[in-house]
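Starting off, we have a lone chain in the form predicted alone, written out as structure tokens.
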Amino acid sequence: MSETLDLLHKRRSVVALNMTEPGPTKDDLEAILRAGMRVPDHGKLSPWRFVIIEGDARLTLGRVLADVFRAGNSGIEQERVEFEAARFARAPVVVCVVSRAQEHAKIPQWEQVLSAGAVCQNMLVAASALGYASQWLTEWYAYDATVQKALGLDGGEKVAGFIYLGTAKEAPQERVRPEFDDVVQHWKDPAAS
């Protein structure tokens, strides 16, 4: 089996909270992000961008999640809410993917977002090639529209996902997978039967 193929039947994610140092270097997290954006993009229209969620960015985001998830539950106990602050902490890097997808007369936008979901999969395969954990996530806070104004998100954007890198604490456990047959038909023309 080829190092592609046996790479692509063993990648995982590992769980943020699961993820400690290092995360990738300079160099490595360009790598990454090269590696998203090479994924079909019908129309050369690049229906996606990036924001990396690094460093002390993470701790001053994370309180914008909290404010706003303290906002939207009265009552809520501190506990949980020092748990929404930590979110982008979890990993050393979190690189949100942002689809913009737009009308076009040619591309319909389904296949602009369908690019997004490419280059967050082509992102957790790159990672996982170079040595690194990595969980493609999105969660309430990528629909909350207080959180996309602090992400930067313009009026027709999304979140495709946040994808969080660094280090596993621990070899991920495998989890359950379709059997093939399951999932896989062969078509057959109605006709002939």
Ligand SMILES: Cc1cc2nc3c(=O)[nH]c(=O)nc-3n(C[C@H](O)[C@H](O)[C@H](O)COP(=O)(O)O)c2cc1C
The other form holds:
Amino acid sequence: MSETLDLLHKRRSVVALNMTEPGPTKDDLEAILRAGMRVPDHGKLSPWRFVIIEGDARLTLGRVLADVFRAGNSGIEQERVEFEAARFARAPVVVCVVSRAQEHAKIPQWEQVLSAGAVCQNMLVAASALGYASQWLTEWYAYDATVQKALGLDGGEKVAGFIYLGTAKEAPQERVRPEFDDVVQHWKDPAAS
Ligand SMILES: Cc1cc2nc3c(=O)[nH]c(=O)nc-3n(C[C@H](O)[C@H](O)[C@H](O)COP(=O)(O)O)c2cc1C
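One more: the block was the form predicted alone; return the form predicted in complex with the named molecule.
Everything in the complex follows now, all chains and molecules, and the chain you saw is the first one.
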């Protein structure tokens, strides 16, 4: 089996809480981003872009999460608020993949959104190939307008995912996968039977 196929068959996410330093080097992060950029993209629209959250920026942006969370949950314990503040700091590097799908005369928005999903998956595969832990998360803050504004999203842009990148504290266990025959069927002409 080729190395690539082996990686695709065995890739696993590592939950962000199980990540630690080191994160990707500058060159490795660029390689992961370039893998993300090289996805099928109907019409060459690049209907996605990237926002890198690393270093102190993780906690600065985390304060926005904490403030939004506190404002929406009166009486919440301070410990929980601090958990929100530290969300991005669970991993050394977090990349926000932004979907910027637009109305287009020929290319349906749906296809542009799918392309952003492919970006996220390519990044996970590239990170795994380089030996890094990765996880694709949205959690609550991907959908929060205040957080989106703080990230610099324009109207109409959406978070396709936060790609958390780091090193696994421990190897992840295997996860239940669908049975092949439950999800794979051959099309049969209903008129033929
Ligand atoms: C768009 C998208 C958003 C996700 N958001 C979350 C999330 O917010 N929280 C979570 O626990 N898993 C989330 N996941 C699932 C994980 O990324 C991951 O798939 C899961 O932990 C299983 O690991 P695996 O990649 O090894 O199958 C999301 C997956 C996708 C595709």
